[in-house]
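A lone chain, given as structure tokens: the form predicted alone.
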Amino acid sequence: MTVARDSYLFTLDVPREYPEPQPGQFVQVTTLAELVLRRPFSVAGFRDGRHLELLVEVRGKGTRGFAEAEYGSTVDILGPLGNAFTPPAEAESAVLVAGGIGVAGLRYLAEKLLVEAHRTLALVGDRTRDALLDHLFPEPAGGGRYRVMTATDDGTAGFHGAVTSLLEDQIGRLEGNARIYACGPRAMVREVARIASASGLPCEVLMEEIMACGVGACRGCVIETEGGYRTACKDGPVFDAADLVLAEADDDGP
């Protein structure tokens, strides 16, 4: 299903024996024969023990393979994979910071956190309202526990500015402890990390990486952190934001 311009929301159907992903985890898919590596997807949900979601951005060869499948195509998977997001405790408030594809790495803990009904902020942001991935997320159930805001870098939808700016301007309104979550391009994240710092609260990051094996044999995704480095496949793809070693070279995009 398209969901905007060369975003795609695919659903896999697995083995019932398929183990139940965790938010933060992901998956390895082979995307076209022709390549020897695998991609790396988020999973973006998981539904009635069967269906697995994927939500998939169109960067390149593989990921334009996999875009362009015929429905009921056979691809391989291997996962889950990964560790996950800490849950919130009860008293925190979860708010979950979104830029661009990096809602394929919060939208499942978002589905979660409305079933428990926990309260939720959900902060999602684009260059523009054509790309915003907002309507991805899970509708609002009323109560006002769970809410989703939008920025926008052009000001055509939502919060004229940076979500990170949307984060600073909602960060001192929130009632009581909370407990951030984010995903998206590197700059986003580095800024994420030094509000949540300066706040003084706890931020869980999901790091966007190229990955080969998936399983921290090949070395080829090292996160820099205050300990060393480390493999975002499995001593991630969930860090704490605190531990992370962000220099501003390693941007990748607005």
Contents of the next structure:
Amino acid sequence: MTVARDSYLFTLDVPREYPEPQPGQFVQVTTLAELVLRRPFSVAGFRDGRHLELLVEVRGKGTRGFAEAEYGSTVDILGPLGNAFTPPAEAESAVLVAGGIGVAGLRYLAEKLLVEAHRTLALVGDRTRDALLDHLFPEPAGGGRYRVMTATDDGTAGFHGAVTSLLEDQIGRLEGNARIYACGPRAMVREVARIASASGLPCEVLMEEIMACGVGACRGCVIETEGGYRTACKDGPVFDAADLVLAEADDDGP
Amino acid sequence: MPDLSVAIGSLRMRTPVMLASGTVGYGAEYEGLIDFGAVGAIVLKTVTVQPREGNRPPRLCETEAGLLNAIGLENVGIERFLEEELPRASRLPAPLVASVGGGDVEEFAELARAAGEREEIAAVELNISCPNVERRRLPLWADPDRVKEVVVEARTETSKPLLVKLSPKAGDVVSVAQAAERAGADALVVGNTLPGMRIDVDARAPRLGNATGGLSGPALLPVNLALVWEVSAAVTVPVVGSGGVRTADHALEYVMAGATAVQVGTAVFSDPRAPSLIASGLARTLERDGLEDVSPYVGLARKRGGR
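Now the other one: the form predicted together with the partner chain, given that the block above is the form predicted alone.
Whole complex next, starting from this chain.
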């Protein structure tokens, strides 16, 4: 299913004995047989114990190949892999901050939080209205206990500005404690981490890095933390924002 | 059932399919994913005397027909390797080969002794060719005289089989191979990765944090195959082919060029079943050809003149 910004939501039927993934975990997918590496995709949903959902943005050869896979074809996946988000405490609001395709990393968490009727605010940002993936989060429900807000850089939908500005705007209005969950471009993650730290709120981020083995063997996908390099595949992909060393130089793009 | 077993000195392997250093870490990470029962030996991730943090990320870049890596020899150091990683790896049902990387002759000797004296270790591979760690004007991997020194010293420190992993970027790989053989190496692994890089044009920057890295995968197969061809003609010790092996036929190419065994590395990333599929593919080919073991294939292409 095409969803927006050249992104696709895939549903894979998995065997009955397939282990239930936890929000934050990912799978390593063989997108094209001739490629040297699998591609890691966050679990974006898991239904009835049989349907694994992946939200994939086309960025290159592998994702393009996967997007063009025929309906009904068999896909080779490895996983679920990696660690998971820490569920919010009973008294904590969950604040989800997703930038662009970062929705893929938080969607499954949002669904779980909705089922649990946990107090949740999901913030989704993108460049412009047509690119927004907020509709992939569950519909707002639960008498306002679960809400979704959007931000666009050009103001064509929702808050006019960065999703991190929306976060700063909203954070002061939250009642009680909150726990922040973020997934998106490095620059956004860095800003979310800064805001969380300034507000004294716990914050976990789902980090993306090019991966080879996916099981912590090759040390290829490391993320810099206060305690040294840690693998995104095994030690992560979820990291405590306070542990991360997020340098401006590592932000995406020129 | 054909017998796939091969031996390098006292290192007896039930199949000629070894796992290359670096790709499977310390082994246990791949427990349950790789069928280690089909593997001849596991060459563990290279260890150094001191722990190493490794290079700054990104450390990987996929390229046409290959993978660039610049891990920078990240490892826990020999002490923790022996205390923590080795006991875990020894649960796996395949012989273990320690890969060691020294900064100088003394370090190689120290590492060979420390690894060699552990009963869990069946053999020691000297990594003289990791392309990401350089200290001198003429690098070790290209210097036959210094390779000879390293192997001689390591040889005095352990009686276990010594494998020396050569670099395809040495100008004269055959001379390095012969130096290693004369110094007492039991086998030569041919070989390591080739140097390479890619640039992200939008970011106007190298794709690897270290700028350059080592190229592995399919692109390496014809390069290292030609080197196995040359080296195996110039030495009498077994040669192990490594680089781009994904199928049983790739393994047979190396064997027919003169290799006794192969190492599988990058292929494990796309398919952890690759080593066992290669082993079962080899068994099928042997059966098809009515052979009882692999030895008739070794160097077979040379006997046919090599068109």
